[in-house]
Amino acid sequence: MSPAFDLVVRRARVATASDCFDADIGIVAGRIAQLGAALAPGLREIDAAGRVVTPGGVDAHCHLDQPMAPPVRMADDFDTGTRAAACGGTTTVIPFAAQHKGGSLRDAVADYHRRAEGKAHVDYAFHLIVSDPTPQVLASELPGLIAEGYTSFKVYMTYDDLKLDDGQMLDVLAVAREHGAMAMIHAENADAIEWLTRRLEAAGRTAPRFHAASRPMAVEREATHRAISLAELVDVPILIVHVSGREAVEQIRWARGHGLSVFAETCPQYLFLTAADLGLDDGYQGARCVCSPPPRDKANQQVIWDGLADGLFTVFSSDHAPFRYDAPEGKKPGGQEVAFRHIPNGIPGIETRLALLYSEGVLGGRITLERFVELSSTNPAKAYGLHPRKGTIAIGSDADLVIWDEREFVLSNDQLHHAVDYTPYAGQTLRAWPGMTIAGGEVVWDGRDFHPRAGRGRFLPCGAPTLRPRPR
């Protein structure tokens, strides 16, 4: 007689976003068959042993291969980050295909689909960047590339080669909410940043510290009051993406309370980094924290953390942007230091954003397991269109799994897979990191080792958004 199962997980603490119960978990064919107790045998086995079984994180937000303009690279490919994301419990990454101004949002959508073939090690969806809302996208290739699973897409309020005025972030909100997409919006004000960038190079103010004085709070917080009245204006829903501030915080929450749709992503730097880590002298080595928004005070980080344990946030994401410091191709452009407008901007992050937010969330006593289920997987799999296949442990659901190893140690850079040369949380002390990551129903990391198989990962199209704003 034949086993049952593919895999059975036995003796598995689940934890879901909604509650936690022992079960065994039996695997068929790459999707869960059966939970229950005393399951018959499986062709393999894992003991859990009693340890908590989360559903693999959902990183809804990461920059894999993205075309940057030379000599400018991104340290990740779909090989080596999938990699990453596999190795800290990360089983589906959504990247974006960006648009380039003057070019077709159909040819960035297949150039990346070239970008990803036969590399990924983890199933990856992708959403859109628009930054050229010509009338032929407007009328024609964004609604079809909604209609064909590319449900979600990024609009920007700064930077000079992807900002969109106001007029245009109308028309391309109003493509949303006719064809039920959810928009996801970089608010900060482009025109205040300039100004101040102008001004602090001119009084000689370039090293990178000056970077998060040139992006102070306000900045954030009036582009998020803006992209809030933007979208109530055409009456559709919104996720602000990398909160990092407390007053764009009170805005999102003003936005609740009047009884909008306003979703609102955090990071790991907004938890972890302060202003300080882009140095406290003018030395360059604060380069590795340069990301917009920047992290802000010691004070602030509580706010943060107040909003993910009370349903402010609705995901937690990497951001992942990764850049090598001491390379002509990253953090030096040419090989150069060079002043903080040409750094380039993000930090790596993709393989500790869970077991950042489990260490100190959970074994912190800030959230629940269930709320870290909730943003790390189950939200982002429901805002942009991939659950129950993705995002919990239920029959029918895909077999991603993480089993958690709780245990303390200090991470540093050479325990990390990406291709990145320094992680901005070395000298971190976790409490917890995957013992073992299920992809599909297969290992993919057993808690040493990755087992790679380049092109296991499949790309998902994604199904209408299925968030639901939390009560008032």
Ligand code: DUC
Second form
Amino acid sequence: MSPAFDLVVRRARVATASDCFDADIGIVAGRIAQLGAALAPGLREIDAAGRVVTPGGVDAHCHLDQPMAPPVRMADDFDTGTRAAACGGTTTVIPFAAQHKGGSLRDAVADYHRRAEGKAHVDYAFHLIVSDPTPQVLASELPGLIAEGYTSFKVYMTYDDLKLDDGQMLDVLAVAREHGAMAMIHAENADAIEWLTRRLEAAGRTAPRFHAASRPMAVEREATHRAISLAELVDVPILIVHVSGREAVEQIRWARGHGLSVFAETCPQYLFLTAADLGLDDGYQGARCVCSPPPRDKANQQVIWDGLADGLFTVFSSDHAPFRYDAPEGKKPGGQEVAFRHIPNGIPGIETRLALLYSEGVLGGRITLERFVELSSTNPAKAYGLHPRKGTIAIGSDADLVIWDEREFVLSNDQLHHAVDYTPYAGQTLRAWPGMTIAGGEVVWDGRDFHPRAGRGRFLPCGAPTLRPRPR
Ligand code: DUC
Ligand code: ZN
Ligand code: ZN
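To complete the pair, please output the form predicted together with the named molecule; the form predicted on its own was given just before.
Let's see the whole complex now, leading with the same chain.
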């Protein structure tokens, strides 16, 4: 008799967003076919030996091979980026197909498919970035793409080449409402940043550490409140991405208190880094941690932890934006140590996201295991229309699983699989790491080695968001 399953993961301590229970997991054709005690034999058997097994992570905010203005280039493409994702326990990524001002959104999507095709090691979907909402984009391209499975898009309130004004924001939010898409908002006030940056530059303050001074919390707070107000006018849910600290958190709590559907995302840099990581003097090393919004201080880290624990945050993403430090296409554009306004924004984190949150959040006693799963896998899958195929351990879901090894070690960049020459978290003591990652029923990471199969990762068209606002 042939085995009942292709693979059985035995003696798992299964964790979902709602429960933890002991079970064997039977897998057939890349999907979970059965959960139960003493399942029939599989062609292959893996003994979890009572270790925690979570759904594979869904990293709903990462940037891979996103076109940049030369000489700057992202270090990770779909090969190295999804390799790193898999080794860190993430089995679904959602990077961004970005429209250029003056360009077509459809062309951006076609170009991004070419960049991903045949390279991804884990499944992927695309968010759109809308930077030029022309009448054609609003009336035709965006609604058409939403209907085809690109059901979320990001808009920026800062960055000259991406930012929308308030009228344009209202226009795209109206499209999100009419066609049931999720709007993700980068909330920082562009004019205020420009004004502060010019003042700093006039005073000769151009070292990386002044990046933080050019984007204080008031800049994020004002834009967060404005985004909330614009969404209220249109009567549409929004998701504020990469929330960095108290001031934006207070705006989101205010909105929720007024019954508005405002979802929120935060990222590891706001839990583990502070503005001091941008430098205490005028040295250039701090360029490694230049990202926007910038990391704040210890007190704000605590505010973010509180929001993760109490339900304020919906989603925990990496905002992986990979640039090499010592490289002319990276943090030293053209080989130069440049003024902070010219440093490419972003830090790597696709591989370390889950282990950081599991170590300090779950094992540090700050959040429950169920909440860890909800923030890092279930909610992102729901927010972007991939649940229940992704984001849970249930019969019929894709067999994307992480078996956790709980052990203490000090992180260094040589352990990682991205193509970046540093991690901002080097030296951090971690208490767990994925001992195995299974994607679509295949072992992609066994705790020591990565098992590549070109083209394993498939493109996932997304459905409508199924996230529901938390009761007040
Ligand atoms: N900020 C962004 O908005 N995106 C990429 C990286 C960053 O720092
Ligand atoms: Zn952003
Ligand atoms: Zn980003």
